[in-house]
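First, one chain by itself: the form predicted alone, in structure tokens.
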Amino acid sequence: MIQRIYSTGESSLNEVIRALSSEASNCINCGFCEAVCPTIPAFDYKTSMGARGRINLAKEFLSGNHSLNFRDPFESCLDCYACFQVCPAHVNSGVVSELMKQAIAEGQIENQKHQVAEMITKIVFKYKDPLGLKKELTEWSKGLEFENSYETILYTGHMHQLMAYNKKLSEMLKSIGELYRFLAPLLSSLGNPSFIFSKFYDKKIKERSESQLKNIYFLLKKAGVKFSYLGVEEPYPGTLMIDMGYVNEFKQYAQWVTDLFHKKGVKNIITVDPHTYDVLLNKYTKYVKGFDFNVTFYLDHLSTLKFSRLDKIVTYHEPCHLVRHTDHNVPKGFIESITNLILPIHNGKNTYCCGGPIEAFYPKASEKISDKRFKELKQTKAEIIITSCPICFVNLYKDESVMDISELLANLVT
């Protein structure tokens, strides 16, 4: 697991500077970064939207220079981490990215706030999910039993659910422009967008992604594992908070959710995405008062199971948030043990992201991104390419050889 460097204090301007320069300073300009960070093609090779670009924004920013478009360099950073892998100085230009956001959005950089971010930390704090959907998301569960105690629940994180309505909005964006700096507020000032956002959804999105949870369902009943779920008080973790730079916000919002858990006797956490794991292990524990459970993977139940080999060629795209945020691999064991399996030439520790972390607010540069790396996992001649990230899977979703791995698992287990 990568030891990540955030402020850690009363999150004041001056900590966010301690633990820039702690970062930044070491960089020697060296521009080995550029040749992996996907945004840099991404946005057509201008220096300051790479990895190398974003350290020497950093730079300006800490001599005092505050007039320069910080917004859009380091918004479109999609927090891959593939700068730090190649980089001989140890410098995580991810880490910059995530500490000047925070300038951001603390308004210590005038004017650069973005709307999108304001309107969906406003509605996360207010109805505790990004759209303000709740009986939509649990719509997956409809007709499955669920144990009465909440010892151990299935925590989904509303990600596999939000992903079509993600895409939707999206292409929205992607149509109107600039017209959202005009729309966004006026959706966060309207009370419940609920009823505008719950119109808005990819339809086969929203079935192929419903069904992926009932898989991991069936799949971890299957393995006997004894499980709840929250169902319509099911709480949105707060991953885009921290991931655009609202610390504060984020703070306060996890310790109420790490409340609600204990008010509920919840000990054991199963989640079903990378980034909800990566939220809980990796800035739950570290910005929240007693957050005490057992937070893993639903792979990590599933080792007792039995599967039928698959005589196909199969490659594995391995998402970001759990081969380098924490070091997890247990899917492309499972992969590996029933497949054949042929990786990318980029895997491991040096993946490519998928480009997905960007798409509400850049999607022409993410699906530039999400292009170059299907076409990658194309030239692997396999005729199954498996995910196992709902971020992941609806990004590189361009033909019906993608799938998430709890289908390819559901359809195996014996």
Contents of the next structure:
Amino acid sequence: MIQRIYSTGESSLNEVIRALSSEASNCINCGFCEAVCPTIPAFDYKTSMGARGRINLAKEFLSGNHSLNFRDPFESCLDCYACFQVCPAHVNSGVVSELMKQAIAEGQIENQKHQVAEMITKIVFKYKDPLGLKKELTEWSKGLEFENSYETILYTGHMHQLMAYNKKLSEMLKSIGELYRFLAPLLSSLGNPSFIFSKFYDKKIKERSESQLKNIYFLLKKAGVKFSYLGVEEPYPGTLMIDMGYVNEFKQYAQWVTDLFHKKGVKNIITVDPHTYDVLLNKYTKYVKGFDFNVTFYLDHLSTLKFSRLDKIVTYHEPCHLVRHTDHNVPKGFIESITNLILPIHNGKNTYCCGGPIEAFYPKASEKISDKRFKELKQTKAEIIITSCPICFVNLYKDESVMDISELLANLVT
Amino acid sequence: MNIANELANIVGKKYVLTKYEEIVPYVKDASYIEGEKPIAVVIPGNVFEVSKVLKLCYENDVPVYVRGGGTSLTGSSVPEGGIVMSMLRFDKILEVNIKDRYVIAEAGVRVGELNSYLEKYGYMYPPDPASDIAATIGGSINTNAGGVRGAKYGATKEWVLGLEVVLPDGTITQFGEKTLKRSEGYDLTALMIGSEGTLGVVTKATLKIAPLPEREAMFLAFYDSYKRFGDVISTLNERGLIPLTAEFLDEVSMNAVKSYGIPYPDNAKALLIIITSEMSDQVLKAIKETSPIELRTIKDKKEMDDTLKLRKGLYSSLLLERETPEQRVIIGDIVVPPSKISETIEEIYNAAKSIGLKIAVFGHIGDGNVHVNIFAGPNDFDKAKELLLETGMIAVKHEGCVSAEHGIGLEKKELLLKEFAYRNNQINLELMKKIKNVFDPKNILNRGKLIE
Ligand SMILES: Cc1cc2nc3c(=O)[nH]c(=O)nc-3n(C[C@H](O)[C@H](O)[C@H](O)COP(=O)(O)OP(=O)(O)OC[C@H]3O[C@@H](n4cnc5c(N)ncnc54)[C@H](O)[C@@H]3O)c2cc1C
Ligand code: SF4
Ligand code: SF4
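Output the structure of the form predicted in complex with the partner chain; the preceding block shows the form predicted alone.
So here's everything in the complex, that chain up top.
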């Protein structure tokens, strides 16, 4: 049997290369992954922008050809792991992309660093949040009461709150095009960029995301869970850093976050979005010393609640980071028991990405992916489309039939 | 003349790829054969663009390599210079007509996707290669693909009613129709099947469909020698019992899926998997008469699905049995009359032993299709080639053929000639060449493959 080094986040070029070749060399070029990779149709059917093409390009890199344009093929990877699901040789092109992004971020491939990624990493280090916002991120909790002890915390990971800003930012990026190359370093050198970013947000999304967080709070309370919230002291988990390949920075930063949790006496962390859940479960446990917290997803805590039945056809968009990255499968049974659930053609482990992860850097392709997924969801003839991830929600929010599962549950809880 | 610019005028700039990093993925298919970089890759979006591209290439003598899912195992879809024409934008299912039992799909639709779509109508398109997740309608027609439903339903050629084809000079034509039968002279539709992109570009296909069959039972019969189990199909045939699926696995193959859910008795050398849709009692009786050392019956649908999945994923499981990532599992593909399977396999084992390579053998016993999988490290390729040749000739000696469902491509050109020579049928090659010349006098389509 072949021994595999399955790992991202190696710290030197040699280790990245070792991990890359361990992953990529098993590929037999069968093309199965190409058929399910959402980025191929989104990037005009170019196979260099898809799973098998990415492996082929990683092999070029491994053979010493460092001068190609690697940035677009690898940064456009959604990290959705649809490819891994079908690969007969158990190769994960998503992981290959993660490693190649790391090589880019570490400057191993010349002139391909992404200025916005650099900027975000710097800001996260400085302000413990990608946009330097602090006050704004806690607004959802105004007037809510929490426990005094931090033993169990509701950890937002800032994901819901950032959606409103992210939407505006990507609209800005779309309109300024390549100009961001000059603006990004400028912004990251500012004393505090929050005074700029705090002005740019999508009002409707902000209201909606905050109300989703409130619903989650309300559902947990009703289920009798006792928890607290770190408020302005709540740090961002560093998800974007690791997503963009800044592994060494992430390790350092995540250690700081972990130490902070320890200092506060945290033992149990209730996450409210799949990305934060995934990063804590899979990356913190791997790269950080002493990450010994009990990490759960908020839906795991609602089993004692009773819900009235909704006699409507509902379809559920399963987020990749729940079903493929963490194997989380509670919500489906839940929804089935309280609605008439019809799943879309791609469901379960074969779910289809919403396009969200590349919204900021490749907005047009992201939109094509979300349009395709939205069409599939609509084909079920469902009256309500639900999801359980703030990124999926924003990307699929193309009409009023789309809602977060927290909104549905808050309406039905008795 | 700058061919890339001319192509861009036809399909639009974004659908013409010339940068090194963009064309790298088109140089290989799923075989171990690497082609030569093309000048450009073109991704047309409709039949008129295909026509204009071909006309341009025809007039300027530029070879065109058509590519579907790029899953070919014989080097059939790798370019040798020229341009690659990717069919992936032809991804629409255009019409399902249950009343007249056909579906119309564009050439780039994946076979598996078509079947998921038909499932909701209670219908299927029977050819189901293990690669159906990625193999396209155009590619599977051009290789006459088969699958585990072959025992009852045959290969692709039984299911193609009509085709929209663009000829090498750009002429758009249609072969066949929506009708379930025709008697109109030379069957040009049939001629396209298995032609490996050498005669024309398929853009759209009208395919016959069948109701999804009800499965009654699945039988797993284990044998302690290869000699016995080959008799099963002959016995079933004699009694007019045609199963839905009849597959076999040898010991190495059984071992590869053991941990995934099919444990086998210690002294088992072969496993036969049979699925029936009718007369299961009689099938069971026939199997018992061949004295398997163990016989299991599965009636639960999910268990049947899971077992079949293991069989379909067998090649994948063998990949995990490689000793190093550099080792390849070269999948061979021959066919003999079902009654000759046991002796064929016996001889293949002897050949592998004397050449010194590890093999795993499995296949679609229902139609006599044997896949000999060769584990070959980087230094074993010459030996592997020798074994492939020998395997092919063993099949031929047993009244079989050198390729069952994967085609000829680059890999089996020599073998095909040997088969013709063995049977003293060299005239077949001449006929094929003449046909090629009628369709493609300038030889621009898939130059260097099949019969060259
Ligand atoms: C893991 C694995 C398992 C497999 N299992 C099976 C199996 O069970 N049964 C089986 O039969 N095969 C199997 N194959 C082989 C392969 O999948 C088939 O040959 C398949 O039919 C090829 O389809 P494709 O779309 O990938 O074609 P490609 O590889 O892209 O092309 C194959 C040939 O068809 C031509 N072509 C493609 N599209 C067109 C078009 N539109 N018009 C004209 N010519 C065209 C190409 O030029 C080439 O000559 C397997 C392959 C792999 C990797
Ligand atoms: S599915 Fe796996 S083996 Fe096949 S091309 Fe993709 S990565 Fe390679
Ligand atoms: S992770 Fe998703 S986007 Fe990335 S290569 Fe795999 S299937 Fe494609």
